[in-house]
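To begin, one chain is listed below as structure tokens, in the form predicted alone.
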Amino acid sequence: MTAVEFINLLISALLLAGLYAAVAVGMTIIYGVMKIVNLAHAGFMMLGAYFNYELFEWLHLDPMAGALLSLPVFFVFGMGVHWLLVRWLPKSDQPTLSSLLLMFGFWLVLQNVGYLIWGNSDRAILTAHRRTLPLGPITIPTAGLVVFIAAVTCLAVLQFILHKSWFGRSVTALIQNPYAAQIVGVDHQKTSQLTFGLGTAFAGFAGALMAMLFSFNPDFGRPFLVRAFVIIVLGGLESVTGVAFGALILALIETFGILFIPAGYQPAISFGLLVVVLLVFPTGIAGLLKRKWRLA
């Protein structure tokens, strides 16, 4: 491998990254505000995916413009999703099986409306974002730029309102002990339901930034899903800063494996990560972290 091709290959690598990060976060900070492994998180992509399909389609509307108009859509549809069906479970320390199967069955309702509507064809959103930034013999695909900085940017918003504002430390309190934060006064019932919309919001959103780089269909977000798993574990579940690093790796070893194994067997990456990462290490990089502080 040349030097160049190492670099190409990195630089594919840090775009991914960003793109599983927002692909990711959604799901983490509604397990640890509410322990609920939503599964519903792949439907909801792919409903992004066609939100951003349907507005470049019939409104001619920049996917750009469209992933971010997402956010606000998502987020009252996934309040709505939450007040409906999500508010009835019974709550609990662990993930349940009775939120397992309702997020599983939501999901393939989801995806059946899906089919209904827009049929097992593969749609695409082709513009001009599909060009490739030339800098000398390194090549940049401008829409992997685009969605990275555009991820990136919705992340470090998210870490700037969990650290700054009400609603954040609110979520950070119920993450780290959920009896202590309603005995200070935090409202579990409406902090869950902003927290799930705003998991949906960034579900929504990454699906809507997905169209822009990948084809897609109904049964779109399921691929994408085992990997937000993959990232989640890595990072340790509750911790959205661990998101960024699972996020790193998996990106990482997917884009560098493909000098090793062909490109058909490249989601057995991310099941192999995910064995190890739970056989060896299952608290993720934030629990490693937090150990050796304490060590030290």
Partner chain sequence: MKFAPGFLPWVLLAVLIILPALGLSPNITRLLFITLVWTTTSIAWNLLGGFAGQVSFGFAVFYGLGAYTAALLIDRGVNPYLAFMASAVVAVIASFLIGLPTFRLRGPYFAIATIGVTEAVRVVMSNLSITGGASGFRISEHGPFRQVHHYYTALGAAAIAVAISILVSSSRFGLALRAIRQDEDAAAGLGVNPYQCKLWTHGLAAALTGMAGGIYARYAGYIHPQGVFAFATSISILLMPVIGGVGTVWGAVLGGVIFGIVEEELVANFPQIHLLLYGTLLILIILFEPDGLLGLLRRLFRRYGRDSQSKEADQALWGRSRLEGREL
The other form holds:
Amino acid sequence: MTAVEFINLLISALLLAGLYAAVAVGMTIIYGVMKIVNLAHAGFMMLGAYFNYELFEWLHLDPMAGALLSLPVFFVFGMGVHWLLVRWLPKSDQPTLSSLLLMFGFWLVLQNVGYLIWGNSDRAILTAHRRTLPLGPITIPTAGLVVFIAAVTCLAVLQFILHKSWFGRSVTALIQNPYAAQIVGVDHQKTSQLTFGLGTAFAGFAGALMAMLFSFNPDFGRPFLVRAFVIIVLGGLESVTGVAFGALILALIETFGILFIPAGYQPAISFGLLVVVLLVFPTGIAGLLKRKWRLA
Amino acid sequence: MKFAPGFLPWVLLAVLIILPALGLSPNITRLLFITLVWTTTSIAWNLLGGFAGQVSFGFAVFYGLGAYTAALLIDRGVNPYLAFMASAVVAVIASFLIGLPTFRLRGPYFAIATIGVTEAVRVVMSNLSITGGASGFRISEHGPFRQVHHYYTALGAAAIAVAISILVSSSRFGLALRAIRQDEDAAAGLGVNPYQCKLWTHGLAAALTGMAGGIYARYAGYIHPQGVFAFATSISILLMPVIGGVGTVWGAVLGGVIFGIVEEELVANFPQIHLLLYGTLLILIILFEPDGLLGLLRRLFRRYGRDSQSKEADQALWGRSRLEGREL
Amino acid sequence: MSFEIPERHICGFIGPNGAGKTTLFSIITGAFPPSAGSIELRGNDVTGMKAAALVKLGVARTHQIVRPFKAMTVLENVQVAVHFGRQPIAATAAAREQAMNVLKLVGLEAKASSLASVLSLGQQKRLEVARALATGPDLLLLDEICGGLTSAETRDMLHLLQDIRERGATIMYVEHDMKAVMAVCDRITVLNFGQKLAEGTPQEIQNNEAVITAYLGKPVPGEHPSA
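Can you now output the form predicted together with the partner chain? The one shown was the form predicted alone.
After this comes the whole thing, all chains and molecules, with the earlier chain placed first.
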């Protein structure tokens, strides 16, 4: 492998990592605050993709603007879903099977409503972004770069919100110690609802971004679900930086895995990795490092 | 009504044995066949997911492996019934390979890991040449096609599954599984080995599911990875017992029967409506009636005061108390 | 920290909140592995063994926060322990009979067919003891079985402990109720911040300066500590 090939692979791994981080972060904060494994995340992503697609088809809106618009729309949508379904679940400080199955049921509903509306043929948003930016022998796909920048910006904004606002402090407190947080007056219900809205907003946003890169159908999002979970497990549950870290590792392994594994088997990498990671680092690599550091 | 619990399953079995003699149309026989195959998988899933509380999204792996094993063997002229047994054996081996690492995980983590396993196995099966890869595998079986034959095979499998389910639920092994479901650590503290219990239950469930897959493959004559190994297959196998009444012998049966009939009617015309319906039903059941349709039926019966006679009979018929479903 | 438990003794473990009593129990019964050190049972190394395996060697515990199988009947709860305990009984009828005997011992026979979830706290604590006892242990670790009980219930429980000891079992007993510990234990070990502070007979402990300082800073033997 030449240096140029290596750098090209590295760049595509980085761009992929940004995307993966955007996919995983919504699931992470919901899991962190409510201990709900949100399988409906895939459904929200799918809706985000079609949302962007419809705006582009009917209003000829720039997909980038569509993606940004998806944030508030899906925020409200997520709050609605929380109000309608999630708040009825019994509270628990560890993930329950009933919450897993509830979100799974909701995913089935979203997915099949998608099939009813859009059928099962693949759609794609075709824009001028589909060019590459040549830098000497190195090429950077423009669309990938734009999506990467958008994803990273949003992660930074989220990081800022989590650290600097009342809401962020409530979320952090609930993630770290739900009992103590409630004793000092954090409103669990309200914070949960906002968190669910925020998580859904990020799912829709990630879906809308990905619609600019990939073709999609109502089953869109499923392969990313397990990837998101790998990232959560790799990065631990406590921070946006953890998610970025997990996303980077997964993207690197997937991208460079092509060199060692036949292309047909590539989709199995993340799934294999999930099992390995769950077994070897049940608390995530970040958690592991942290513990080591704390003990030392 | 006191003798009903022990009595009804036999009546049902007798009716199902006699039915073909009364002259069923091929369509109805097909419907019953598919329903029986689904019911077998539903009961199998319920052993692990219902009794032991380990929700798996991975049963398509066993179903698919069973289907392919039987297909490859029957295609080479092996006796079909031997082939079905081989299906069960292959599925059991797979269940150990999957279970040994994943049962170190708990509850939802186990569930997520099984999603990963299903996806990975499908990808691998789509790339193997011995199975015809993604384009599927056609079975050429010698001898005439006799639908009734297939029907009785499926009926036999379902009957075995029900028998195993009843045996487990009334044994000390079943008691251990219930203990594990409610509090794994407390169960371990009383001498139950949760890891081993889960492994064996997984194996038992896999054997039944693999057998069902084999029986289906022989009937269908053509299988492909996107069908038998599909995530949708895993979903169907999970939905049946949860909707019928998770953790009860007859809830899993009820779920399988309803699913089979509704699926056959709806899938042909409106495939999406089918899963939309089941997704909605799943949500409603989680939120309002964790004991599933069986729990709902039971409540209706209560209201009309029909079975107020004997609590024990009630327990025997419905398997467990209502409260237990809430533990899910 | 290092200590030995003589056979057929009731050994009390006391110490302020967070001293490490429950953690000690969890390590001994295999709930989590020790980071260092070793545990021997009658001279055999059992360090890091899993809970289920330890039960087969005759080690059983109760939980400070009760953990009954709520959706099972009281009898079924105990039946699990009989079926899978040290001398497993496979036959259902025999197991039920044995479970019923244990329930009689703790005075829960009248509740045998009730769901465990409807029991009062005192009854649930007794169910914890019954389950542990039904595994047929030589070494029984009891974690705060009197916490939250009325004084009459506490008295019954202490009688039960002496009964169990008479039957040949060794007991390790953690309790906050100083009166109970002083009344029933042969030896007492005092823990503080994961360290052993003192060890001896109840009289010795009552007069130990270090213990008194760790608890209250003033010597009031027999009074219920605020900890």
